[in-house]
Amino acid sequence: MTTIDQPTAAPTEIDEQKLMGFVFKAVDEVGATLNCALVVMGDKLGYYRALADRGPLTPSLLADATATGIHYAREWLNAQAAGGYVEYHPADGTYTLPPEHAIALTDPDSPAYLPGFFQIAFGTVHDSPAVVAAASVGDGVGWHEHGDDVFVGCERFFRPGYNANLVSSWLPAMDGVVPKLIAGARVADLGCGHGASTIVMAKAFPQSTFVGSDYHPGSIATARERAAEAGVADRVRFEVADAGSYSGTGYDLVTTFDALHDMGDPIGAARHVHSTLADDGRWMIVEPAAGDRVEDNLNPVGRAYYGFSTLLCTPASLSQDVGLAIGTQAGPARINDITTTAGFTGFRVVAGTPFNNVLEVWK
């Protein structure tokens, strides 16, 4: 027998001070996972609110404040610090709330407001066992199988850019559709999940009328619930249906908010969009903001992105039918290869924010 010695590799030689520059950003990596869980406390237990409606306050001001215990105030308040999202101020031991940092952290109203972007990565991360136990033999996880957390975060992380973008740019960026809704349209509103994007278009065009559709239940429960509360209900109707199969024919408008991405068949969803909008009508498709490469999205709001496309959007889509898992980055060029492939010969991108790209498409 004849023995063929095997070359060695070269031992490879270590950069120490690269070494222990990861070493230290696994460090800052870890501190930032356990705060996405001290923010969405923060955000239930009313810290932020208290620290931005009372000034400068000790562990046992904030404590009282919110009627929580004192060493979690104490604790909380020092994470925060260090981690920049409040100020320690050492000669009388106080911490203060930024009012950048507010605006942020307490402001609803305000497009930068972010617990809800929290409050889902916490809750998307708080499942992923059962995606770690998908994974292992290719099968999915439905958005329906999740927590409250993400449900809610989710609403409350985009609902702020509806507000702030879609009656103010977004629906004035597409063509000819602004006159109709104020006219009196009829607008189908795909995946609409708690029915925040269907109510913010209702209020402002009172004349038109609104038929939201999502696949999950305890949704469409919410949304009926939310249209009642702001006086809406007499021109919106939410419906339980999948993408596939949602009701009505003629619409001027079809939109789809943050959720073609996350269907197991985008094109045969497409293709219904297609069969119920009119000639001349438009389908307005809002996307999470993403180029058509890999290397356009390595970027902080890519990897966010990219994060929960493995964790929540992905899984969704492969608990579906067809299973065709474009991804949460799926890029402009992506969806519009989708729509052709349905039958629309128009596409354009007319608008964008840092976390959102706004797509028009006819027949």
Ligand SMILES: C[S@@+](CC[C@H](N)C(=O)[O-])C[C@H]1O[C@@H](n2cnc3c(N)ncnc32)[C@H](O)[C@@H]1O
Contents of the next structure:
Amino acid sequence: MTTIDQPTAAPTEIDEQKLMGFVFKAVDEVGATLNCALVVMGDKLGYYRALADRGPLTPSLLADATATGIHYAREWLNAQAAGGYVEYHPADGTYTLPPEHAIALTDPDSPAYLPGFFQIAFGTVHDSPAVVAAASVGDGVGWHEHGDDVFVGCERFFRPGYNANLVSSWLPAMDGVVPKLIAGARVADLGCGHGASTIVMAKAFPQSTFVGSDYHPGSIATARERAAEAGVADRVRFEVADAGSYSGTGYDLVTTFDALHDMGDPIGAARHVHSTLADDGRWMIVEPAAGDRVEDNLNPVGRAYYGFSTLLCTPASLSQDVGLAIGTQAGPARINDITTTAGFTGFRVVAGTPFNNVLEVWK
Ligand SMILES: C[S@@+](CC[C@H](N)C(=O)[O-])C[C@H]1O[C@@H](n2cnc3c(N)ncnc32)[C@H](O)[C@@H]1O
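Can I have the other form now, the form predicted together with this ligand, not the form predicted alone?
Shown next: the complete complex, the earlier chain at its head.
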């Protein structure tokens, strides 16, 4: 033990082991910080795909397979091996991607697919100087002010969860919604981004019609392309609109996927949902998984989401009128406050995954 003299308090005993334990935890996190860019690099250059498809590879074989520079392939492989993403085999100098890691890193249809999570984190960190400048004066940074890695990363992160859960478990957990969708319902999807959720629903329920809306014109342009590619453009209309003023009334179902907490005026949006929902309609609110108290969220998922909240979602809300800034980890009780204030009487948590809470709201 050593001691440090504090000017106003008694000398504090320093536990050297605890100090060095913290330093080495931080070293690990510096490696993890760089690994975010390395995963994005491996995804964009096709390194993971080549390892998954071709089995054990030397740096030279990986460079050939991806038409990239050998020195980058070698250093990237070593960083990945040190981080436990790939395995190194000293006997023959090859590297392999374990099959489980291959699913998480190369299979966009798996709910475990990770590259989108890294891509949105990478884009968020890349854009963080604007957030630091805004924080110093209490301003916001709009969602639309970010780069493509945030928009595309968001779509790629959330889509596997929607594919895996939305039709099979989230919608069936809501009262009477699936029979209406099968028969032909009118659905509004607010803050739809690139339209991943809208298109999943449109493909599953061919008798229903969908209006996806988002205030960001670039996202709506991409959503229209995605709907055309998926062959559902005849039943899905996308419009540029704020959640407080999107078009239409009498909807059987309104949905909001990972977007309510990004809005400046979620109460205003909730009031508009109330006025556009049929009397027996339902509002599905999907929000990031969170408990109601800070201490409920002090875990790895909460850590990632508080990070996104600080650098992406809270600045987005602050950039808009009202700027309520409820945060990414607001929790169901806070969302219930918002919907009740807007005039809804019914609220329940109907489903959840490690990444999302699914809430059902009615008049
Ligand atoms: C985290 S993204 C989620 C996008 C999409 N729902 C998804 O799950 O992939 C949040 C979305 O909310 C949109 N948004 C933020 N504020 C909005 C507002 N006031 N009205 C409409 N959309 C808004 C953003 O443009 C962005 O597309």
